[in-house]
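In the block that follows, a single chain appears as structure tokens, in the form predicted on its own.
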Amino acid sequence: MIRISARRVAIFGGVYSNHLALEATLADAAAAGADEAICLGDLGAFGPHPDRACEIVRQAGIAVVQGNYDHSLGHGLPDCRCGYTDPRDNRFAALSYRYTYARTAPTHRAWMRDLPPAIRLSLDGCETLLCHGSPRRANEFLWESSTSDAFLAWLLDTSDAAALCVSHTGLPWTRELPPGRRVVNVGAIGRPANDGDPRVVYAILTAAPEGGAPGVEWRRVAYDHSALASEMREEGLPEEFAETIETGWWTTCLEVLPQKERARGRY
């Protein structure tokens, strides 16, 4: 496993192909003094030009957690495995799996298959576990409205972590449990965290200055949102994702969300 030891950290999840806000999202970690970039997975689906994201985050040698997508674009499964059970929701997964299948070039999809499954952060000595979903499964979905307390302590105690961050569900949370100790969902940089604002959010993590939960830093990026959505027009992608990526608004993957969050968006 990948051990990485640091005081800040830029910790970002799903960038779905959106490489401008990649862009945009390294950019605001480095001008924010983060002392390196970590990314949660899933590399790929959603938006246009899948190769281009995989290039960045490559060239830039940014440490990459192994998502349920970039699991299944790596062994050729044939869907993402992203935990749907909706009808809707899994035709516009498979409609997104399939662009994005087709143009991830071979060399990218062998190098998504040895990503690690999970990451160690020490934090200025501060145990913190990176991983997609959870612990326990990349494609399992830690909602803040369903996940309880217990839960959370339980997975931190079964992973020997005092920290955990995650990703999958695309909407950013985070929560203190004692005796200091965190959980930080990051959210996804790949489309907006369905509250309006077409901007995308990130998380950067900070050492406590005397040991327990390391503090969080809600950072949002604004980025070429109208080209993107451009690109993915001309791309033939569902008009659905371009109408996310401008409003701000979730129109997909919405049948998954919990009451308590879907009440907080548009449809």
The other form holds:
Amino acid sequence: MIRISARRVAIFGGVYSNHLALEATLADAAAAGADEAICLGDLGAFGPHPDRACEIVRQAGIAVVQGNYDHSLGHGLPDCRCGYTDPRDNRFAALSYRYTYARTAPTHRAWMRDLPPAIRLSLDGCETLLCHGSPRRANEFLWESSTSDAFLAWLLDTSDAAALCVSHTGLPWTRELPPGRRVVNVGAIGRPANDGDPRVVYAILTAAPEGGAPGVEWRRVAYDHSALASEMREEGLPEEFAETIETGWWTTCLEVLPQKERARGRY
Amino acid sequence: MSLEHSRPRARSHPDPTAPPILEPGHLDALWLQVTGTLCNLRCGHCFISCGPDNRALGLLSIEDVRRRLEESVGLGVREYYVTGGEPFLHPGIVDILTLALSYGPTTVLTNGTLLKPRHVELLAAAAAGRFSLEFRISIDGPDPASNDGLRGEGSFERAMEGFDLLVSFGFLPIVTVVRTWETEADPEVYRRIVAMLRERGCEKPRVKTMPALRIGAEAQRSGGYAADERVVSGMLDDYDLDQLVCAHARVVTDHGIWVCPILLDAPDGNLGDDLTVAARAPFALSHAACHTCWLHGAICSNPGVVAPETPFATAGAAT
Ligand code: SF4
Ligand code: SF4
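Instead of the form predicted on its own shown above, give the structure for the form predicted together with the partner chain, please.
Full assembly next; the chain just shown is listed first.
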């Protein structure tokens, strides 16, 4: 298990080939004084030129947790394991997976295959577990409105951690649990948070004050989203994907959203 | 307990024709059978033969519900499913759902025909908190012709009135449809149902299709299972056990805790009265219905709750 020790850590997930948002995020994290940046997986999917994001992350030497997409690409599985039943969602998921698989260099795929399923972070002594979906399954969705406090407390207990950071859903949220514990879903930097704002989201985790839970600073990152949308169109990716990047509203893969999260979006 | 110990496990039997034993994983979902087997409808495909005079299982009191919810906290339960029979036959259903929502995300499975504006108004207020209240409404096709034969004359329109009422209060009900057509027609039926819901003014249609469970009333309708449609030892090797409902759920009834929401007619499905013990009790997957679970996976949970880790047909790599 990789162990990292730090006091102020930028944690982002769901890159989804958005190399422009990735560069902007790393610049923002450096400007915000983060002493580490860690990626919670899913480098590819959805966006254009998947190799670019891989190169940026690998060159920066950033620690990466394996996401379900990285796992599927790395092992050459036939799909992304998101488990949609809606034929429309499935069509988009398949399009995106086929494109990403074909454009990801074999060396990057081999690298993805060997990424660790979790990283342990000592946040100034506070034991923090970082994973993609949940500590037990890379493709488990931890949505804010469909996850009880009792379940989160159980996940922390069984993981021997006081804090847990996940991604996978693409929607950011955090919950503090007594005593001094915290769960954070850092959202995704690859596509906006389905709230009509094209900026993307990540979190900076900060060391806990005496007796408290670790802190979270939410960072909203603006980047040249129009340029990304143009690249997507040039690459022949679905217009629906480009629309999400431009408008900040999700257009696909909506069936897995719980009532509350679904009700907030446009579609 | 460690995460490793909270994973479900299958124990094979040395006899290859014997059913495997499933040792359940963590208790994710607690089902509350609040109206037992009592239902205002008498559907031709109901897998527990519910009806207006089936009192095999009775009503749970709000005190029963409260006690089980309290116990579930210590067990780390993630979400609650409220079902029957028809839960809206319970005089205390609004209080039950409000209470469950104070513990965690709650889904209610209803036929939609008994929803009253007063219920829905109170529930919309209760659902303003942190957790989602999901409604699942069962119908059997996109129109009365495909629905009413199974569910009774006029039931389509009544269910859809319930649906409209929920939508008018901001709910996005998941329309649940039991597959009584050929699997190949899935995308087509799905599209027709989505179109029908849009036509009724629902801008965010949500649909879940479920395989028919050929037990209960459905066994008489469709002839039940063939003798070789059973789960036997070996079939769970390399199988994603998280897909099986009984790997992560238990059902509270007025007669004790049941292994899953499907086998409520099976005497061996009763795992006693102690939820902590029942949550960890191994169970032999000896029933014909287990074969349907094995084949389709995740048939009872909401869409997105358990995505498959290993697909059922791993046909070659992507190109
Ligand atoms: S299928 Fe549902 S609505 Fe129909 S009889 Fe059974 S419990 Fe009642
Ligand atoms: S019917 Fe399905 S959920 Fe119930 S015990 Fe059998 S496999 Fe498990």
